[in-house]
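Just the one chain here, the form predicted alone, laid out as structure tokens.
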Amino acid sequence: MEITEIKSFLSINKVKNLDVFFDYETRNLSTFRLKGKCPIFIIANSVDALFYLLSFLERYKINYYIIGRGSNTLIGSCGNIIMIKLGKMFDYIEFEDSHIIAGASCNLGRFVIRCAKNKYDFSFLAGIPGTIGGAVSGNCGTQIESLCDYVESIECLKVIKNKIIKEKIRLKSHNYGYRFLNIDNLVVITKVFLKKERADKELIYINIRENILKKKTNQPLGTFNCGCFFKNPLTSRKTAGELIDNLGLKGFSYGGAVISTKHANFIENGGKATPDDIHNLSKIVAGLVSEKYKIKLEHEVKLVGFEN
């Protein structure tokens, strides 16, 4: 099915709890704030609407990508890709007995503060942008602890033989690791169930303030970027940022893209960067690191609309 046919179908068949936008500015979908267009952008405001939408797209084998806040996504050419976002219905957090239940589009910063008020310490996530669903998908965290350590189960939609199914999955240790979540046939997380021991509220707030201050000191929070571009290599004692910094690449630019002078693992949109500028600069950096250290850097930032 062609994009024009899909537009026609969505225009005629108004589906409840689906907000559909045509020729949408992708600069609104990523914190890189890069110019571009996607043919169709859809906000799903219920699980049933999301299920219907994904079933339709899978049936006709239409390319799509589900995006969160876009704080970890580089969007390239979206000529035949439909972008989907979970709406307000998925933005909530609840506390039941000793469990924390959060919708996938719950803002990560609000999640940290609400948990702190209820004496749950997720201060290691303080200052990290994004949503709880995205943070679980990438197993967000530090070298000491990560979010999936506290996730008991997730509700999600999976695809099996082009059919969408709803499922609740209990996480086990083999399902996640450093910056990844591995669930067979996973399409999207809709709800997260977490469990954590309670801690002293004042100590939690102190930890939150300290972690935010550390990020403000060491990271370029006031620029257009998507956080650390590369994962820290597990085969090296040095972080990706240290490897890049040791090559003297801080401030190095390609087109409108530039490596941060504050943290070498951040690639910034200097104001007029294109998606290809960011992508090409990342390939140059990875190539130089590989040549010098024989280490292959892996993207932490998700790439959408790029061939490789």
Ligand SMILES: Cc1cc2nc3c(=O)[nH]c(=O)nc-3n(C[C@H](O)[C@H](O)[C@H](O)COP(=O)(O)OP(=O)(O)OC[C@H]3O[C@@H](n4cnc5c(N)ncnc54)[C@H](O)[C@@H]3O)c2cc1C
The other form holds:
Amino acid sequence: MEITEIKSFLSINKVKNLDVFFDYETRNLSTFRLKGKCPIFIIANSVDALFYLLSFLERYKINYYIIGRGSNTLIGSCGNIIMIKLGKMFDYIEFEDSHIIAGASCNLGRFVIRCAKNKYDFSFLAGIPGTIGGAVSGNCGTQIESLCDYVESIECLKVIKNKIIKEKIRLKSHNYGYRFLNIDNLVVITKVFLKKERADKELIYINIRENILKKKTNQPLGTFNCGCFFKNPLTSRKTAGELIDNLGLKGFSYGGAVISTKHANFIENGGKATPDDIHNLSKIVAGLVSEKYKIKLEHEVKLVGFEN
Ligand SMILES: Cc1cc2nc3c(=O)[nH]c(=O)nc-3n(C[C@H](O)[C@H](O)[C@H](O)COP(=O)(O)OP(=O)(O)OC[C@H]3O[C@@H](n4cnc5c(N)ncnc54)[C@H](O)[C@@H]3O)c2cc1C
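To complete the pair, please output the form predicted together with the ligand; the form predicted alone was given just before.
Let us now look at the entire complex, which starts with that chain.
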């Protein structure tokens, strides 16, 4: 099915709890804030609507991409890609007995504060932008602690032979690792169940303040970026940032894309960058690191709408 046919189908068949936008400005979908358009952007506000939408897209083999806050996603050319976001109905957090239950579009910052109020210490996530769905999907965290260590199970939609199914999955340790979640056929996380020992509330607030201060000192929080562009290589004692910094690349630019002068693993949109500027700069950096250190840097940022 062509994009124009999908547009007319969605215009005629209005579905409850699906907000549909045509020719949407992708600048609003990622913290890189790069100019661009996607043909169709849809906000889903119930599991049923999401189920209906994904079943339709799978049946007609239409490309789509799930986006959270876009704080870890570089969006390129979305010619025939439909962008889908979980809306306000998925933005909640509840506390039951010793469990924390969060909707997938729950804001990470609010999650940290609500957990602190209930004596759960997720201060290691303080200052990290995003949604719980995006954070679980990339096992977000620090070099010491990661979110999936505290995830008991997820409710999600999976695709098997072009059919969408709902499932609740208990996370096992082999399902996740350093900045990845690996669940066969996973399409979208809708709800997350977490468990953690309670801690002293005042201590949690101190940790939150300290971690935010640390981030403000070491990272360019006020610029347009998507956090660390590359994962830290497992084969080196140096972080990706240290390897890039050692090559003297802080401040190096390509088109409108710049290596942060504060943290060498952050690529910034200096204001007028295109998605290709960011992508090309990342390729130059990875090439130089490979040439000098024989280390292949792997993207931490997810790419959508690029050929390679
Ligand atoms: C200034 C800054 C600092 C950062 N610091 C850190 C840090 O310290 N540690 C760290 O780990 N990250 C960091 N990040 C990266 C980012 O904030 C996290 O990875 C965050 O968890 C991404 O969440 P998101 O909702 O923005 O994901 P998105 O960028 O929207 O999506 C990321 C991936 O998750 C998938 N996804 C999103 N929602 C869902 C869902 N509901 N179900 C299934 N898949 C989904 C997307 O398809 C995509 O593959 C930083 C980013 C910035 C801008």
